Amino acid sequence: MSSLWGGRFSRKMATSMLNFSQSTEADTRLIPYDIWGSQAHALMLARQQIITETDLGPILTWLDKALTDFQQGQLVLDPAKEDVHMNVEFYLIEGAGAEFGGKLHTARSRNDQVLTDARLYSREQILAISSHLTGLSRTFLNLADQHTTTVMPGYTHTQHAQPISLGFWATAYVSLFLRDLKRLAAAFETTNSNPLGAGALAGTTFPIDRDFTTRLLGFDHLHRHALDVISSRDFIAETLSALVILMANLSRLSEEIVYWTSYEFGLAKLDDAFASGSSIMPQKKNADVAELMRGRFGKMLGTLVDLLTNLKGLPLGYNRDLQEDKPPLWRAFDTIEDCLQILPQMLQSMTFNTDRMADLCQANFSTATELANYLVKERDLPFRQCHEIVGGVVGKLSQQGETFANLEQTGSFLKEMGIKIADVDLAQILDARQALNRNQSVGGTSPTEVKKMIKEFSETLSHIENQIKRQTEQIQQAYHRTQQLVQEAINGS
C-alpha cells in the first residue's frame, strides 16, 4: 500500500510535492501523543462494537509496539509518509495486516486527529511553562525576602523618583508573574478540550462515544461542534499570546539586568558563569543572557504574527494552511522553557551593590516628594504650592552643586520661602529608609507592607503550584488508565 488516501488519484504524488507538503519535522514531537490518541479511539471503537475485539487485540498491540519502538528511538518519522499520523497507521497496518489496521482510522479523520495530538502535547507544555515561572517567581519572593529594608532608588523615565527596596522592586515582579500565570491557565483551559469525534467537519454516522475518548486522554470537557473543532487554531493563538506577554515581561526584567550591571549603574554583578567577555577587549564583562533573552522576544512576538497572519484569512473548515500552526508554537515553547531554566540560576548567583543602592538614593533628591508631603501633612499647604517650594529648592541645590545631603543649605533655601524645619527634623524627612517606612499604603514600599505581600504572594503561588500538580496528575493518571486498559485488552480480559 503506498498511500492510506490514494484510491482517487491515477497517479502517484510528485516528489517535489511531497517534499514540500510533509509535516514530520514538526510532527516528531507528537509521536506519543498520536499513539494515544489513536489507543483511545481503538478502545472506544470496540466499545461502541464498531469494531470487534478480535480486530482490537492486533491494533493495540501493534500500537503498544510502536510506543515501545518509539521510547527506545527505533521509531522514526518517513517524510515519504507525510505526517505522523500516516507513519503510526502506516506501521499499524504494516505490522497487523490491512484487515486490523486498516480499521483504525474509522470515524475519524487526520483532521480531529491533528489537532487531539497538538492538544495532548500543547496542554503539558503550557503545565511545564507554568511550573518554571511559579519556580522564578519563587526566586524572587526569595529576594524580597531578604531585602525588605535594602533601600535602593525608584525610577521613572531612567532617572531617580522615589526611594524603594530592593525586596519591593523584587515583588513588582511576582505581582507581574501572576498575572502572566492567570494567561497561562485560561490558555490550559480552552487547550484541554477534546476534538476526537469531529471528524474530517461533519462528525460520523458511526455510534461514537466522545465521553469516553474525553475521559481517556484526560481532557476537562468536550469540544462539541464538530465544524468549529476542525477550524480552531485560537488555543494556539490564546497561547501564543500568553507566552509573548510573558517574553516581553522578560525582556524588561532583561534590560534592568543590563542597565543595573554597567559601571556607570553599579546596583548589581554578574557570576563569571552568566557572563562573557570580547575577544579584543580584555576588561568586558558582558550580560549576553540579558541580552539574549531580550533580543528573543522578536522571535516570540513572529510566532504570534506567523499565527495570526496565517488564520485571518481562512473560511470554516479545514484548509491545508492551517499545517503551518505547529512549528511557530513549538518555537514559541522551546523559547520560553530556555528563558526560565536559566534566569533563575542567573538571579541567584547576582550580587546587588547594596552600599551603592543606598549612596544613589542620597545623591539626587529621591526623597523629594517625602518633604512635599511633610509640607502638606505639618504645615497645611495645598500640595501645588509644596511642589513649587521644593522644587524650587531642588533647583538651587542643583544650580550650586549640591544635594539634600547639605542639610544646612537645604534648610536655608527653605528659610527663604518662608519654611524653618530644623536640621535634625530636616534629616529625617529626606532620609530615604525612614522614607520606605511612612509608605504604608497598600502596596507601597514599608518594610510591614513589603513582608505582607511577600506572604500573599507566596500563598497564591501555593494554590497555582498546587492546580499544577492536579492538572499534571489529572493527565498522568488518564494515561495510565488508557495504557491498562490496552493491556488488558492484548491480554484479552
Ligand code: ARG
Given for the second form:
Amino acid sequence: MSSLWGGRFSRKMATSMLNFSQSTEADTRLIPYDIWGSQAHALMLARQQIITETDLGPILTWLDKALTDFQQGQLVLDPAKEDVHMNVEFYLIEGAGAEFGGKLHTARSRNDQVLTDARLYSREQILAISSHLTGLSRTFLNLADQHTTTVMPGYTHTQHAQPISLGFWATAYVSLFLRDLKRLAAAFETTNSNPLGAGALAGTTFPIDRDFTTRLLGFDHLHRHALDVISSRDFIAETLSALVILMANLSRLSEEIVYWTSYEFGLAKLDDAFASGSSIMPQKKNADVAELMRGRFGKMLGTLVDLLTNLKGLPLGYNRDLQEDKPPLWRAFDTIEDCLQILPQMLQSMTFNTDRMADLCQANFSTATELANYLVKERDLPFRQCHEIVGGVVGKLSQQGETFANLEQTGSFLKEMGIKIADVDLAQILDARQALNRNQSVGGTSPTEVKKMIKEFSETLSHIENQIKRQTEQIQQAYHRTQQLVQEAINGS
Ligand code: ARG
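Moving on from the form predicted on its own, please list the structure of the form predicted together with arginine (ARG).
Following is the full complex, with the preceding chain placed first.
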C-alpha cells in the first residue's frame, strides 16, 4: 500500500504534486500529539465496541512503539507520506498489519485529527508563553520594589512632562502584561476544546463517545458542532491576536530601552553581555536585543495577516487552504518565546542612572504643573489662570536660559505677576521628590500608590501562576491517565 486513499485513483500522485502539498516540516512538532490523540481514539473505539479488544492490543502496542521511536529521535516524518497523520498510521499498519492497524481510522478523519493535534500542541504553547510572561512581570515588579522613590521624568510626546518614579514606570508594564495574560487565557479557553469525533465534517454513524476522548485528552470541554469545529481556525486567530498585541507591547518596551541607553538620554546602561559592538567603530555599544525585538513585530503581524487572509474567503468544511494555518502559528510561538526568554535576563543585568534621572527632573520644568496646582490650592485661583501664570514664568526663564533651579529668578517673575511665594516654599513645591509624594490619587505615581499596586499586581500574578499550574497539571494528568490505560490494554489487564 503506497497511499491511504489510493482506491479511487488509477495513477500515483505526481512527485511534484506531493512535494508541493506535503506538510511534514510543519507537522513534525505534532508527532507526540498525533500519537496521544490516536491512543485516546483507539481506547474509545474499543470501549464502545466499535473495534474489539483483540484489535486494540496491536494498535496500542505499535502506537506505543511509535512514541518510543519518537522519544529516541527515530521517528522521522517521510515527506512521501504527506503528513503526520499518514506517517503515524503507516507506521502502525506496517507494524501491526493492516488487519489491525487499518482499523484505527474508523470513525475519524484527518480533518478532526489535525485539529486535535494542533489544539493539544497550541494549548501547551499558550501556557508556556503565559508562564514566561508572568516571569517577566515579576522582573518588573522587583525593579519597581527597589525604585518606588527613584524620581525620573515622565514623558509625553517624548518631552519632559511630570516627575514619576522608576517604580511607577516599571509597574505600568506589569499592568499592561496582566491584560496580555488575560488575552492569552481567553485564547487558551477557546483552544482547549475537543474536536475529535467531528469526523470529516458531519459526525459519524458509529456510536462514539466524545466525552471519553475529551477526558483522556484533558480538554476542558467538547466542541459540539461537527461542521463548525472542522471549519474552525478562530482559536488560532485569537491566539495570534493575543500574541501580536503582546509583541506590540514588547516592541514599545524595546523602543524605550533603545533610547534610554542612548548617549543623549543616558538613563540606563546595558550589561556588556547583552549588547553588541561595531566591526568598524571601536567605541560602539548597541542595544541589539531591543532593536531585534522591535524589528520582529512585522514578522508577528504577518502571521495574523497570513491566517486571517486565508480564512476570510473560505466556505465551511475542510479546505486544503487550512493546512497553511500552522506555519504562521508556529512562527509566532517561536518568536515570542525567544523574546520572553531573553528579556528578563537583559533587564536584570541592566543598570539605571538614577542620578541623571533626578537631575533631569529638575532641569527642564517637569514640576511646572505642581506650581500651578499649588496656586489653585493655596491661592484659590482657577486652574486656567494658574496655568497662564506658570506658563508665563516658564517662558521668561527659558528666554534667559534659566530653569526653576534659579529660585530667586523664578520667585521674582512670579512676583511680577502678583504672586508672592517664599523661597523655602517654592523650593518644596518645585522639588520632584515632593511632587512625587503628593501624587496620591488612585493609580498615581506616589510611592504609597505604587506600593499598593505592586502588592495588588503581585497577588493577581500569583493567581494567574496558580491557574497555569493547575492547567498544566490537568494536561499532564490526562496524559498519564491515557498512558496508564494504554499499558493496561497492552498487558491485557
Ligand atoms: N495536512 C492536513 C492539514 O494540515 C491534514 C488534513 C488533511 N485533510 C484532508 N482532507 N486532506 O490540514
